[in-house]
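Below sits a lone chain in structure tokens, taken as the form predicted on its own.
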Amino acid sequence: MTPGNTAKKDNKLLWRIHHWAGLYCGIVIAVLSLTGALAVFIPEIDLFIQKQYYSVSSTPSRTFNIGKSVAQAEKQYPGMSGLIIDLPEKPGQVAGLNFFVGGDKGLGLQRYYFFVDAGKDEIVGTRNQQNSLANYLRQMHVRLYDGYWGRQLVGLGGIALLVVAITGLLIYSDFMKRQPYPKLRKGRGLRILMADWHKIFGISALAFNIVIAITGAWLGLQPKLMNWFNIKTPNNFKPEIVISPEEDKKTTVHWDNLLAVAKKEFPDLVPNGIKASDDGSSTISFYGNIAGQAYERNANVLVISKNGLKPVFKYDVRTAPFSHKFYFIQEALHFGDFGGLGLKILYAVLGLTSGFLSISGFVVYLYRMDKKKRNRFSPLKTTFIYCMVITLVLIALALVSMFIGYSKAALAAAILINGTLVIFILYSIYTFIRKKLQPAHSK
């Protein structure tokens, strides 16, 4: 064989796995690329949604304030446990109260979360935590609200998507040398213009993608293969019992002096979040982050006893071997939550243009086949009808969840993933038979 037939072959041989990986998984990726572009604007959304619809504020005070607000939730929520504390980013937000109740009759934990003024100390608003849109685009995008097979999907999305842009760059590499980028061949048809847009988008974004796919591999499939290698969280920690978990929950805790406390042991923790102990180990546990690092949100930790307030257990990013530093970029660079509203910002952009290559990809698609065949319907209006009903179906899914509750969306996205994996597995193995016994029945 000579060099031209085996070069000639490996291009076609890349642009079948191109072809497969963008079809089959154009859906998936389109949709975490409209989720993701949303998702990156999470704590922006979420603040405007507590402004107008909660209207909810917290009053300047020089002091954090909710030790009432915290009894008060304890006396009418007894059995609640896992308290979070969600700490203010700027003045004027208010805190949170995140909590568990165990369920009547067996049906399980009830998710609680109350708006704290932590300058008056009282309680001034509640909400469903999980039915919000912050949990529904976090969810949807993490694990397409499927709570089973979901988040491996993602994971494998992400790398349907690496496969692309890098089969994406070896096939038209050698094209892009002969037209010079960005330029664009015009009066040619919808179909050659489609295409070169299609490069030249995958050709811009090529790095960012390539960053999205792998991180996004890596967070979908994370707890698979944290599991299967036993990798453990670098931060974890599991402090001794020392008292009843009883006598934890009654321990008077006075948050303001443990601010002081944390501030002056971790002096550049920014914290988000505290975490009361409720399991006898008597511990008050600070989440946060550092000004100027790159790394996951919370991933660094101090943990003080109660009785004392002596720090137990702090954990720096900073001071951490490179293997925990590397397992905490993962999420930080997926979605771009390190430097500001800006990059946000061009995170969405960038993140839109895996959608933009499903959907223009499928439109060079169907004009192919349109040759072949003549379909009902032209490439963009079937394209278009496609965009349509999966929009439909995710702001469908949304209401869902945020007025109807969590579990009834997760339900119905369960039902509807399953159920069109299922029809395409049979519909695979249906078309293999069929073209197997094809040439016995022409015969």
Contents of the next structure:
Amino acid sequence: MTPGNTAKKDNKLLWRIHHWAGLYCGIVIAVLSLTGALAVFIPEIDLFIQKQYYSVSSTPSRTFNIGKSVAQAEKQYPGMSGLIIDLPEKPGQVAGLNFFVGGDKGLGLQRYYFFVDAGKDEIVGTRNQQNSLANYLRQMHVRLYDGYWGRQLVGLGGIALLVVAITGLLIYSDFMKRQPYPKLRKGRGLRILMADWHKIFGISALAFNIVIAITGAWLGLQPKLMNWFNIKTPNNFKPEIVISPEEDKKTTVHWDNLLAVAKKEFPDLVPNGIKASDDGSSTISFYGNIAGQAYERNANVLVISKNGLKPVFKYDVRTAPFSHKFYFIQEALHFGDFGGLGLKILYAVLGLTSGFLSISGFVVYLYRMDKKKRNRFSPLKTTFIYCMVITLVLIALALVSMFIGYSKAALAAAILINGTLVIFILYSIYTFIRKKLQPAHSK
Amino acid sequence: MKDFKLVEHNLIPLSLFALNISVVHLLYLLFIDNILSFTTLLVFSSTIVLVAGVIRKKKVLMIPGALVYTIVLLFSL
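Take the protein just shown as the form predicted on its own and give its structure as the form predicted together with the partner chain.
Now the complete complex, all chains and molecules, led by this one.
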């Protein structure tokens, strides 16, 4: 075999991998692309909803006041546990009290979320956090709204995107031949036009899609990989149990003093959340970011004891080893929340390219199939119907999630995703067996 | 033809690859108020050179642009 023939055979194999990986995983990539482009703006969308729908805001104040509101919530819900206080990122934004009530041994827990005017120290509203649009966008992008193996499917989608991106690069020159970038071959039909756009978008956003694919695959498969390879979360800290859980719950703290101690012990920390212990460790944990650092949100931690307000644990990503920094950079690189609104817009635009590539690749595939066997609908019509059905399903799930409830939407999504997967696998087995059983002359 | 292949099949993909990263890097540097730093200047210059290289399809712009940016990126890590 001549070297030319070997190269041709290799390219054919690469093209087949690109083709089949794109065809089978294109739908997941397209859904993740659309939800990802929206998920980038979750904080902005949530803030907009808070202002417009719930009409909540904080009165300007030099200090952060939350003590009375926490006490009021504790009085109203004596059995509350797992209190997390969300701190406002900018002046005028509300703080949030996030906690659970009831449930024996973790069963039947009810989650509560209160908005707090951190200037006046007043509870100004409430909402079901699980049914919010922000939670829908996050859950749909992170686990396709399927709690069982949705996250792993997303991780596999990331691997598929990596495979199509790398094979796409390797076959790029073979497909471009004498065609200069970014020239479109006009007047040669929609298949050629779509193929040209596919190549232009694919090569223009290649590095971005590779980064998204690698980080997405890691984030999706993270729980399994961490379990298999015994990887520990770098900032994880388990404080010593010093009192009974009941005593711990009853221990009150002066929030102003606590914030002052946190500021003194970790001056660069911009806290986003405060967690009060109720397991007997008698601690308050601060989670937050350091301005200008491109790491996962809330990667920096400061733990202070409730008694004596002494620091117990401090985790500063800046001083952590390279492996920790590498661990914490994945989510930031995936969601692009380290460069302001400008970077988020760029991420959304580049993020949509993988969705466009899935659709344009599908159109090209349908045109090729249409040549062999004429279908009832034109390739463009078929693609449009598929896109509309998927969009309507996503909108329907969002509406169910927001107005009926998260659990109902999650159940519907699980049935839909797992049902589609089962039908798809059974159909593939059926067509495979049918082809094998077909007499040779009729093939 | 050899030159066409080098530019179209190798240097343009390489420049676009570098451009993806350099634009994100530049927006990050501008966001953290690092406007007047030497790194920002280098990232900005290499981004402009890469864009010009892709538009004009000039090897003399694409190769140094990608090289300078790679060095800046490695030093920024």
